[in-house]
Amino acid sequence: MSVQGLSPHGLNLKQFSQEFRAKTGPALLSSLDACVRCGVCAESCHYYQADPRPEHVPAYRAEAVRRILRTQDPWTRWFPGWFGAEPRRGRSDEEMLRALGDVIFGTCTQCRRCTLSCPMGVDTGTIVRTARGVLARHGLIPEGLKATVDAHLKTGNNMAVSREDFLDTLQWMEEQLQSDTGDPQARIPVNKQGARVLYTLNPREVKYFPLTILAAAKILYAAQEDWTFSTEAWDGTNYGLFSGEDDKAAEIARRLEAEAVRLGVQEVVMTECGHGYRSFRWEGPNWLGHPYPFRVRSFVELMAEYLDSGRIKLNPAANSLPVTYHDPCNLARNGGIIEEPRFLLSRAVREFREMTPNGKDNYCCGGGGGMLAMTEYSQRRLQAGQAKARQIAASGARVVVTSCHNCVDQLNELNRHYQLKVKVHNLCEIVADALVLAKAQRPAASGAAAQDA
């Protein structure tokens, strides 16, 4: 199989393997060559796990990238198989490409947890991106994944939702919001000037979940908060982490920096969503070039605050049923919030229970890497999951609960897929059924329980 996309408009293996070194550092191309082939990643993949072919391998995807750059040493020309090069078995420079995008693409979600497990460190997730980006770049990328960054480049969110729908939402969530807290002056707050908090979207929750934008917005209400959602640059995502073009990966960080400065808020806080918060907390800056004037964090840190500091109460019988967490890569393993879920889910719930192994050496779900958006590669992305839907079975829980929509939708279809019969819930609305509001208000379920209702 190979990767169905546009055509490569004449990209040949010297022209990618000059792009490939060029986008590449002196630290990324030593990893590259610094893997001695001992297959002791092979288990720390859920493709392997699932599948354990040779190709499913992480090693085998560096080795396919190197492969391709020996092609251009010149003592390979006559004898490739003795110094590593990829052989050309009467194929085209754009048939071998196309075949290194279907390993590049179609077996890795970047999740990075070979790395953890590599003697040598090989960071097989970065090698990837980065070859990504070059063949992006010259149009050779799954359709999906490309119509996701170009909707959010020319609409302003990945999903094309038009600024009267995503207006008309938040009133309808507004609504909701003064008739659950019994407070007609409840507020969702857009465009506020001078507001300390920017909260960020991830557009699904605007089309498919607005009930979790309530259990923000009611969370964020218990804790008074000064903050505000932005007209001009709501959506949190940013899908060129995963299509590895960074020139669109900046764009998009750009104008999300420039709208707070606009607003002049103190600090932006992403939506749990993995690789929106991973793309604008620790990439963006490298993107950009430069630190923001402003603080980022992730909604589950600003809850976590929240509780430890009193300015919210959660009590644990609103969630009764058992509950397992999730922990999505690019929020534990590839952002070092691990502790502040526990939390939360400690003072939350009444039984909580621990996936074996988790935290940064989770498995991955298999939704991330821009799985979700490549629906050539649907079924291989399900056959992923079993490592992580043997886990959530081997809990024993009722409710899974996890703080990234991709993760959510990749659980829910793994639920569906394995007959694993548990709710899938994002943390704040765990949270939200949770609070304890004031006497003068009337809670009433707005997030897990009404799903499960």
Partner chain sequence: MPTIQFGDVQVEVDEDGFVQDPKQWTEDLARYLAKQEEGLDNLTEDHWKVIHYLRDYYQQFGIAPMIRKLCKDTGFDLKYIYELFPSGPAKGACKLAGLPKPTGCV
The other form holds:
Amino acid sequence: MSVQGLSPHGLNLKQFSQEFRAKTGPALLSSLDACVRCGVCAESCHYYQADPRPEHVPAYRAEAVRRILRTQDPWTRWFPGWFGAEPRRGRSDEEMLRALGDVIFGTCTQCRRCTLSCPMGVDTGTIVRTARGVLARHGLIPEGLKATVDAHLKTGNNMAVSREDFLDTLQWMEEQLQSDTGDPQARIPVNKQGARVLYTLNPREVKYFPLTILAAAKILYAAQEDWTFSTEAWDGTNYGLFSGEDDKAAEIARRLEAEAVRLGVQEVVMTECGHGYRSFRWEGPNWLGHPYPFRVRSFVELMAEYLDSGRIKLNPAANSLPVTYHDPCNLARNGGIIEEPRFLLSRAVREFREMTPNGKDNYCCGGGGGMLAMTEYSQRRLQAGQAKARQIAASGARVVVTSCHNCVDQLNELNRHYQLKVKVHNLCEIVADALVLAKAQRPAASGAAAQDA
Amino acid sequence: MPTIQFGDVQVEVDEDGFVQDPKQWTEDLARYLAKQEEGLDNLTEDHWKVIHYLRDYYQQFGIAPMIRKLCKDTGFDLKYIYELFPSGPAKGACKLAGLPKPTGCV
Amino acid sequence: MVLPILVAAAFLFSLTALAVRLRPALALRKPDFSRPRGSAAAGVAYAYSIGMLPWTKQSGREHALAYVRGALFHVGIFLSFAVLALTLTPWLAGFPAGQRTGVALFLAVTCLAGLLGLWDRFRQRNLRALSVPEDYTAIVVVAAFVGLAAAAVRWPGLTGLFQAWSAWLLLYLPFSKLRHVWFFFFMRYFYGSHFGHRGVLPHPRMLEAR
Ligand code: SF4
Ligand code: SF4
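Form predicted in complex with its partner chain, following the form predicted on its own:
Complete assembly follows, chain above in first position.
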């Protein structure tokens, strides 16, 4: 298989190598040159766990990139075969690059679990992302991934939701919020200048799963937060992280930054979207080349702070089934958010069971790296989720909680495919269901509990 | 590109099972997909109401409707829609209605 | 006198070559503009210490034998470089014969550990698929270096041969995977500072400091 998509310019190996080198700082160069092909990273990759063959050893993906680079490397290209340059085997440059595309788009979720396992610390995920960026720039990118980035740039969100539809949905959830809290004054604020917090969403919440908006609004209401949405920049996702196109990723981050500055907020809070959090919190300032004048946190961190400081109270009786937590790679391994969800769950559910391994060592669910948007790799994605499915089954939990909308979708598919018979929920739904509202306002069942019923 | 075969018709679908060409959609196909993809043995009147609504909307606007619109215009509440289509509005309902796979995290 | 100069020249060449390879990358060096959640310095300290212990990593737990073998080989390599430095001074001959035999034997064992790595590469499916021809020669070149160090320690008459081979090794190093001898240290630094900055290593904390 190889990547579809048009290559209007006809990319050749030399150009690929030049563009890759132009993005190679000292950290990336170290990842290229430190690998000794010892292969001990094999078991750290969920693809290998599901199907242990050499092509699923993490170093194999990085080598696919290195082999192409070696064809042009002035240090070794005099003995190309000897030093491991990609053999031509009668292929044109573009055919070789399309084959590379299949490896880097189709068999790595950039979860960086292998990095933590490598004795060197080689960052295969970043090698893969950088190579994706070069191919994408020349049109060698899976259609669905490209369409998602383009929709975001063109319409302001990756599902092309119109402003009217957005506002309509918020209003709908506001009515729901008022009836759930019994407070006709409860609001979902929009474009509020000078609010303390700007909250962002994943478009799938608006388009298909608005109950997480309601859950978040309920928690923000209970904590009496001064918060707002923006109609100008409400999408917290950034598929530029997955396409590897730094310029597009930077533009998406720039719009959110500009809107946060315009509204004068103190912090931007990312919805439970793993890659959106990682993109805006950690990568964004580096894509843009400057720090933000405000703080960025995940909603998970904000909820934990509310609970820690007593701004919200939880009653675990609301969630009585045994619960496990899936650490999204982009929150835990790539952002250090590991203790917060556990703290929240320790107060929000009756029985919590860890998966093994967990935290920074948790296996990727298989849905990362933009896999959900690339239908051509759906079967591989489901297969690669096997490690996660086994972990879930072994935990004996009936409910799987996670803090990533993308993981939720993949976990739901794993649930059906591997017949796990669990419920999958976002953390904010579980927290919202356990909320004890001040005054005598008791929330009617909603969110997770209602969906379970 | 995988194809599915039911009766004497061949339909191209993507690896997620979304029909490639919306024009190839028939009610029989929807029934077939319901069984294959959603494990639904028969489609009730309410299922059909949603499916036809989605198709009409898509034909008119070229995009799948918001869940908000779907609820408002069919009169079904949100939880009922989730119950009707266990895989959700996108991977369940839209797929059965022969709409293309949406962009983003679904 | 010729050989020591050759060794020194080869060493300088090796360093210069590394600098040349690094230079374009160093020009792209940028600070991390994201707000820290943890400490980059603590991450670096961790990466060079506890983070190198095999049982802190899945790879170390699942490939314990390969780890021990590899570690032994590398101890031997660094010891051989120490021997090389000593051969350039008059002190080596001053060590008692018993001690020299002991060191030579230890080096021989580490050399063997290296050659066993070669065996693994031939035998294991994953390693065969990953390996490029140079992976095999690199082991041979380095194992010979360690073996000759052992020989030179035991039989000072072989010092010339050892030095000549060392010079060749140093000249070959920049073109080979052997340059990981430098990049290992850089990689650990970048790895530690990156995950330290993000508060993932050494250990996660509950709430980000304000
Ligand atoms: S990535 Fe690390 S663990 Fe994997 S082969 Fe390379 S050096 Fe070994
Ligand atoms: S980043 Fe994740 S998916 Fe990619 S090779 Fe490493 S472990 Fe596998």
